[in-house]
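Just one chain follows, in the form predicted on its own, and it is written as structure tokens.
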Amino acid sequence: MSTSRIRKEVDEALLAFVDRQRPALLAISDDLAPLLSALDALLTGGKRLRPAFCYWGWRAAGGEDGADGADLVQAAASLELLQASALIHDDVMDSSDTRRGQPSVHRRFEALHGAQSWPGDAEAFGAGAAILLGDLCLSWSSEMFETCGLGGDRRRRARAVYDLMRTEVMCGQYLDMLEGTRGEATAATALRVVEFKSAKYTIERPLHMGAALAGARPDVTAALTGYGLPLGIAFQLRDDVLGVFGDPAETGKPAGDDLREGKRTVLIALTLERASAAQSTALRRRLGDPALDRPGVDELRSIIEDTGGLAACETMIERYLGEAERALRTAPITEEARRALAELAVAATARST
């Protein structure tokens, strides 16, 4: 199946799940209207590169299209709705204004409140309206996959893996804020973050639940993780050059979000360690400012470029890419699943979005 058969294939999963979830949520009320259409316009965005990789680890495996096909299509899809979630609480942990091009949910949630002249916090309202349908969405992700079709033993050996997932994603997120909050990483530090909140999550663990669905030998799932864990840190780290560096109009984001985020990233980290003490100065300065102006990032960039920051974070993208290609080629799975999952780690580590 192609990458773009695929992503056809699980938006009308997502459209289905939550279209059948409708009808309960507005008996109970028509106010929960605008919950529904928040995840609505937040669902029509992102790559689906978690159940792209779900999909083929669960063919390296030795899966086949057939009658198990949209079962599987529909577990797959169900880490859409995880990752919306993480989305959402991020958004406001972050105070991000946008997301996929739109007003983030806690934002949309906070006009909802000044446009109907509501009494009360109406930055409070959206944070909480945010949160609970983070929730919502987390926990509509274990119904999607615990109702996805697929026999009791495989749904099992997955649902662990899923476990783990969700863990470890909420123990990154953690370690991210805290970070952020220390104010002092270094690129092992970041490094770490990048593991567990990013790289485990979007690849190496989505693999596992594939694979996992197709009851994988130990080797190929050992392989997996070869390919999958370098491959999700160049990920991240490719994300963290295009939050600095990307095009708006295909991020999503403002320009330099990140830096008025104050996101401390390997790429800021390595900036950090090579730069003078008057680029440090100016760096930590102006880092996490939410009013920088275009000036502002473009005086950052340089900082990043003149350091070396920015090649040596290049640099590190190319190594973990190169073991994640290194490890593909000698892995125990299908020539298919190889062609794919190759095509896969062009994909995640683009240049642009």
The other form holds:
There are 2 protein chains.
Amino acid sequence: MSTSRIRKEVDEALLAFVDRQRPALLAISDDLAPLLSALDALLTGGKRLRPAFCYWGWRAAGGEDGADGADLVQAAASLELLQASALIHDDVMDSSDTRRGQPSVHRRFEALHGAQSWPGDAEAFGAGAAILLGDLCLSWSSEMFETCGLGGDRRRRARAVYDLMRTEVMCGQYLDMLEGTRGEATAATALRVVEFKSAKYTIERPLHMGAALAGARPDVTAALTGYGLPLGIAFQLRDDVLGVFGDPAETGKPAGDDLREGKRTVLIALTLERASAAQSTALRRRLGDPALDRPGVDELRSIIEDTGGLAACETMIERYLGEAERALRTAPITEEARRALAELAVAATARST
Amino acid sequence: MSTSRIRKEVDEALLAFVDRQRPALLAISDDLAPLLSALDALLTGGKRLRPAFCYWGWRAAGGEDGADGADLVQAAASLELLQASALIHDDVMDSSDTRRGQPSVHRRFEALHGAQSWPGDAEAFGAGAAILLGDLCLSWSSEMFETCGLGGDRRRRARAVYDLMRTEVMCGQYLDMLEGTRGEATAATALRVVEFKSAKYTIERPLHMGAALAGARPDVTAALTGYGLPLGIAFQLRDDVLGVFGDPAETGKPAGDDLREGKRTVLIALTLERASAAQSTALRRRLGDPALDRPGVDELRSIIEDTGGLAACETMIERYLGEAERALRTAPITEEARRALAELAVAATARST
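Switching from the form predicted on its own: structure of the form predicted together with a further copy of the same chain?
Up next: the whole complex, starting with the chain shown before.
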């Protein structure tokens, strides 16, 4: 299937799944409707990257479209609910105001509280609702995966990947937060976070899940790691650059939002390693300032460029992307999968969408 | 198996599961050790009520001890990880300081932050770590359930119960929070919350899960609802009474903690329905005051007693418990299961443990 076709089928599978849950929720209470609309709004956005990698892991290992392919799409789409959960909880933890160009879920419920003039604490209500909706998405992800229709030993092996991936991404998120609060991340410690929080979660494990569902041989799984892990690192480094320099219309977040949140990314670590005392002081002083305005963002952007931090990060992206491309060239997979994965590699690390 | 024997086997299954995860986490980073110790501490406590009901649902439907019994214990124990997740997230949402007689998970990580003198925001770090550990427990619960060893159609049917239960408890929690923030719960709306957040989650669904894993006939499942649903309501009403009047040594929470958190329980609704204008004003003024001290707790306790709210709640507990006991008498289950479920009904609604 083409990328746009995969996206369309994943969208349809997600909508069908949520539509199966909808009547059960509304039968409990009409008061649950805002949970469903918040989820509908969130699921409208997103590039469906993880399902695409899951699909191509399946195809790379010999899986085909058709009846099994529809089941595979459901399993792949379940990754979007996992991602929705991660985004919702992440935004609570980071106190982010926006996501995918819309208010974040906790802000949405805070606004509902205000609009209804309820007497309690609006911020606590927003955070609580977001925690619960994230929990619901996490539960629904496993429900959607487990009921995908692909059974037996293949699902058992894919489940082991799915379970490992969930553990890895949650541990990676914790380490990311830890580096953020300690404020002493080096490029090396930041890369370790990237590996678990992002590279495995976004690319390597989705590929492995699809491959396991197709009954992949070990050499195929290993080749997908050779491609997916460096590509996943390059993907996250690109995301870090976009978090500072990206166009809000494309990132769905305000300009320089990662700076305001004080994220201790590889880009920041590379910058600090290269900064003069004055540059370092200026960067550390403003990084994580929730009130950072546009001139403040511009000042920090200049430091990241002037130190050579940005150039060093771009060099790393090229290096990891090159590594992924080399691994892909010799991978024991079909030519069709090789071409599609080469295109996905470019799309996942592009400077703009 | 006896209640103490079930408890022991569930404890062992939980420990074995966490011990299988431990090396994977520590291989990612030693920095993850505090997540494991927080979970170890939390899992030390708890009455293992849900696994006990799951076990007796299995036995009631003809399941036996032995090899399949060990697999059933793993499935039953997975409910404790779901409960751990719910408690951890609940304590974040309620800003609770204690759980099971120890600091709540978010306070524990807040303290770690302080002890390490990290520069970032300790409270945000604590909440973030708790959100992530709750997510990990939720993931691990489904992993533990899915890998229990009982396969085929029985697990498929039990999974449908498990999935429904997760949706119900999360929706129930949202409605609970909503009633709390709106501050206008009647006994009827509070009872609806109790049904989903507590009665189904704690008793009816665990019974159904065990029964489904044993391949229960529909009449057995229906009889377990007849017993489990009213018992679950009686259980939560007892918990509400203990949340106001209970001994901290037994509840693991400070005296009157539910009053400090402003929980809109059936007990509070029954009290407000019976209160004079002065009593109502006094109760509404102090309910949910985080600074409520011991004399304040005593004042509110007096109002709950003097209005007859407490007596009305005790009457409801008796009525629901009686309903459960009548349903149990005619349930098409073994005498052994009937006896065990009768004992569990008493234990789940006892005035003290």
